[in-house]
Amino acid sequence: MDYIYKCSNITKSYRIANQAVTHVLKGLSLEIVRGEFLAIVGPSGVGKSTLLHIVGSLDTPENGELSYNFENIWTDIKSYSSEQLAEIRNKHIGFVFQFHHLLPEFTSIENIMIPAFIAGLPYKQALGKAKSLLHEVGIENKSDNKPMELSGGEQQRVAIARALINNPSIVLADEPTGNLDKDNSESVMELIRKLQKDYNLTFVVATHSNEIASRADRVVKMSDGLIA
């Protein structure tokens, strides 16, 4: 099996102010196959978002092992500095969140281009890729609109295009339709599935929706900080 990511016995806890420690991940293990559409399902509070943040190196586990295989070389994440991890996120990992996190002062096409600029792509090349992606996600006529001028579904389409601008090895989506109505949810999920196939992407979505999970190649269920 061609795996792109492996984690073993991952634990993560949080303490907020003077409250008791909350154990979110309790020795979780997971392997992700290159090119698959994986759905991680479970109710709110079981640790889905925490797991995605750790997979995407936005957060670090307390214990356990995790490693990436982005360029046919297995590398333990602990061997990277914070600067190297930031570079890896920019180059290899796309993120789509429930709340799109678009920068309000920038237009759609500018929001999409930002990761490309961070990666050092020349302006003309970044612009060309962004225009192509706007066409791919079906909102090429919204390139000069700022987020407040877009519907929720359009904002999420911009966020999806932004996640793809650097040709990532893996895309992580945390409840990507959780803030949308039913029609927009179905439309966005159809788009995600199409792009995942067209680009041969490894795609991981965390969701509480069995309907969304039914579109995935593989479904794993989380319960009480573990894969059930």
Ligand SMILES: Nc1ncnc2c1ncn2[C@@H]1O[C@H](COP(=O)(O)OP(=O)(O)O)[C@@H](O)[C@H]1O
Contents of the next structure:
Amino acid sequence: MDYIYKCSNITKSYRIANQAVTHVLKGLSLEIVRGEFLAIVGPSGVGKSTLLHIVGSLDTPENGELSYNFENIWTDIKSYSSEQLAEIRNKHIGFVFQFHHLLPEFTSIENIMIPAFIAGLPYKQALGKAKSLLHEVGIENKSDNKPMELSGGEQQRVAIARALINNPSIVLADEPTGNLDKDNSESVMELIRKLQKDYNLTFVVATHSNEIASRADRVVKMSDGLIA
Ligand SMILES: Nc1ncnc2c1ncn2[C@@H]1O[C@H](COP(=O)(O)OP(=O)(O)O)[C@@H](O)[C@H]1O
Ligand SMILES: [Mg+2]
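I have the form predicted alone already, so could you send the form predicted in complex with this ligand?
The complete assembly is shown below, putting the previous chain first.
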């Protein structure tokens, strides 16, 4: 099997002052296949976001092994410095969150371009790519709107375009439709599915919705800190 990511025996717990320790991940292992649309499902509080943050190197586990194979070589995440991880995230990992996390003072097209600037792409190329992505996600007429001037569904479309601008090796989406009504949720999921197929993306979505999971190639269930 051509895997792009593997983790094994991951543990993570949270400690809050004067409260019992919450053990969220209890030795979890997961392998992600290159090009698959994987859904991670489970009820709220089970640890989906915690897991996705660890997969995306936004957070670190207490124990366990994690490695990526983005460029034909397996690399242990622990061997990277935080600066190197930031660069890997920018280049290889696209994130889509439940709340869009767009920068409020920038327009749609600017928000989409920012990761390309960070990666060092010249302005004209970044603009060209951002325009074509804006078209791809169906809101080319909203190029100059700021996030506040967009509907929830449009905001998520901008966030999806932003996640794709650096041609990531993997896209991680945490409840990407969790903040949308039913119709918008369906159309955003259809868009995600189409982009995943068109670009042959590795796409991982965390969701509590079985209906969203039903669109995935493969579904894994989280339960009691493990993949069930
Ligand atoms: N930063 C944090 N500090 C303390 N507890 C946390 C933190 N983040 C998550 N948790 C707890 O960890 C558990 C799993 O949370 P989360 O990963 O967000 O689950 P899910 O995404 O499946 O809803 C929950 O009990 C939550 O309260
Ligand atoms: Mg969550």
